[in-house]
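Consider the single chain below, provided in structure tokens and representing the form predicted alone.
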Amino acid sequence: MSTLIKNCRLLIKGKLFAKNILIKNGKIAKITNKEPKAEKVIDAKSNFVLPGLIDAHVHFREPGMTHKEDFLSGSMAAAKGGITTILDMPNTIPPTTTLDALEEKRRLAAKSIVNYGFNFGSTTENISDIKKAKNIAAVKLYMSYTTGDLIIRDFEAISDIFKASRTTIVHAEDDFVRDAVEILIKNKIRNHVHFAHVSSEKELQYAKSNKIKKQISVEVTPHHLFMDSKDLQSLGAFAEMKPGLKTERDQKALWEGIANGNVDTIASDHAPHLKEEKEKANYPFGVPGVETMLPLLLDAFNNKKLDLSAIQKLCCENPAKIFRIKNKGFLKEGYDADLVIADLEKRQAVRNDDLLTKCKWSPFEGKILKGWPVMTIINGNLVYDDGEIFDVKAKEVQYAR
């Protein structure tokens, strides 16, 4: 099957060019000024075309919490948001901390319509399984509390996990970021560490103001970029997540980190809970995000807060590089045909009723954003077209050694 996407505007060395993209057998066959023949033609209508987003931090809640989300509903929401690849987190029920649990999650994820990969959970007793786990993006280490019970505070055990894993994603808040860096330095560990959802000025300084900062990468989330602690007054539990919202100064530091290169990736930390769960006195922490991440960033572009090349770098190119995902993250001949077409002029409010996530709410409800994904193509297949979802199953991603 061949598909031609004509009248694209895409970035080449930071500048927008008009091009046509020929797709054959799920791959980008040619990026050209010409209009080669194809069995199917899609008119991008001079809209912006970028690589499909790679969201390296989602909680699709399967197994064990599928009333909140599952791989089908979560992937539909992701496709609508222009995300073509997700990496799922291990704090499910049971947690993904054994080889059997990993294989079971693989079986469950086969229903996904976006490409998928897995982060393996760490405990003080599963080092042998960490070493044996095949085709994983990274190992997740929790040094601070979150949904589930995977927290580790034993520095020797943390050192062993860092040594066993080529890339470790760390949930560390406040001074625990400094502790993680010191463990790396003290034990002369050269493996990569990726700090998830960094939310404060201090955490960013701890992560990037040291002699090993090249082996450390930093992720930030849209909710920490576009909300701050004042939003708790109006939204209450619906603005509660881990790590929590910080001050305007912290928010400004994250934006400065994007500008100066200290922030490496943006990920949604999609963590859905039902409305009725959030309305309880002992509400769970977390907010959904796969459908609003790209619209929020495109709106920020329209408001001159960041440029399109930064969005592409932070959400597509850098996640592919950091997690060594094969053939994804770039619009290049020979790469997988994962791409999103975005209408930079489309102005629309975030509406709970429009959301495909099972939880059916967003902390950004009512916010009018300019710039929305209108079409998503995965492995050469059209899976989202201006409100319509097509149930075409995707694939598990592969990693370079």
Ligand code: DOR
Given for the second form:
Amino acid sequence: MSTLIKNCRLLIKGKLFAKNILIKNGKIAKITNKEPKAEKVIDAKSNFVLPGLIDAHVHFREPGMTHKEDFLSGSMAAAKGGITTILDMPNTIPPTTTLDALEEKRRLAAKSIVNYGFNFGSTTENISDIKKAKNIAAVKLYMSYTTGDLIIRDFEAISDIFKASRTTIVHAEDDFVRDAVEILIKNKIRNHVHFAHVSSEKELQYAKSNKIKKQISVEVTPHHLFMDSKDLQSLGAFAEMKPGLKTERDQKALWEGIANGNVDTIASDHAPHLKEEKEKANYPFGVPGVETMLPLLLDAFNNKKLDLSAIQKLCCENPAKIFRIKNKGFLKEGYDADLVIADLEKRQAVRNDDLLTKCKWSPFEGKILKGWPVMTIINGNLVYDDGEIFDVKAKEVQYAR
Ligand code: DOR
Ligand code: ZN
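Okay, that was the form predicted alone. Show me the form predicted in complex with the ligand next.
Everything in the complex follows now, all chains and molecules, and the chain you saw is the first one.
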């Protein structure tokens, strides 16, 4: 099967060029000025074409909480948002902390229409399973409060987990970021640590002002970039997540981190909960995000807050590099044909009714954004086209050794 995507505008060394992309058997066969013959032709209409986004932090809730989301609904929402690969988090029911739970999740994820990978959960007792777990992106370690019951506070246990896994994603808030860095330094651990959803100036400083910053990466979320604690007044529980929204000054520090390279990735931390659940007195923490992440970033581009190369680096290239995902994150010949066509001029409001996530709400509802994905192609297949989803199953990602 071959497809030609013609009239693309894509970034080459930071500049936009008009090119055509030939896809053969799910891979990028050629990026060219010519118009090679193909069985199918898609006209990108001179829109911006970027590699499909790799969202390294989603909670698709399966198994155990499929009333909130599942791999099909979550992946449909992701595809609509221009995300072509997700890495799922382990705080499901049961948690992904055993080899059996990982295999079960692998079986369930086969219904996903975006490519997928798994983060394995850590406990104080599962080091041997961490070492045996096959084809995982990273090990997730919770040092701070979260949905589920996976907190580890014991420094020795944390050190053992860092030692056992090539990459650990840490949910650490405030001083716990410093503690995690100190554990690495003190025990001379050389493995990689990725700090999830860094939300404050202080956390960013702890993560990046140290002598081992090369083995540390920092992720920020769209909600911390585009909302701050003042939004709690109007949104209440619908703007409550862990870590919580911070001050304008903290938000500014995250944007500075993007500008100076201290922030490595942006991930949605898509954490859907139903409206009814959010309306309860003891509401759960988390907000959905896969459908709004790219539009928010493209809108920020239109507002001159960041450039297209930065979006591509933070959402495609760097996640592929950090998690060593094979053949993804770049528009390159031989790479997987995962790509997004984005209309940078399209202006549209975020509307709850349009959302494909099962929770059907967004903290950004009503916000008019300029810049939207209009087509998403995954493994060479058209999966999202202007409001329409095509249920073509995707694949589990592979990692370089
Ligand atoms: O807000 C959050 N929601 N933070 C977390 O750490 C977990 C997530 C969830 O699973 O709902
Ligand atoms: Zn999360």
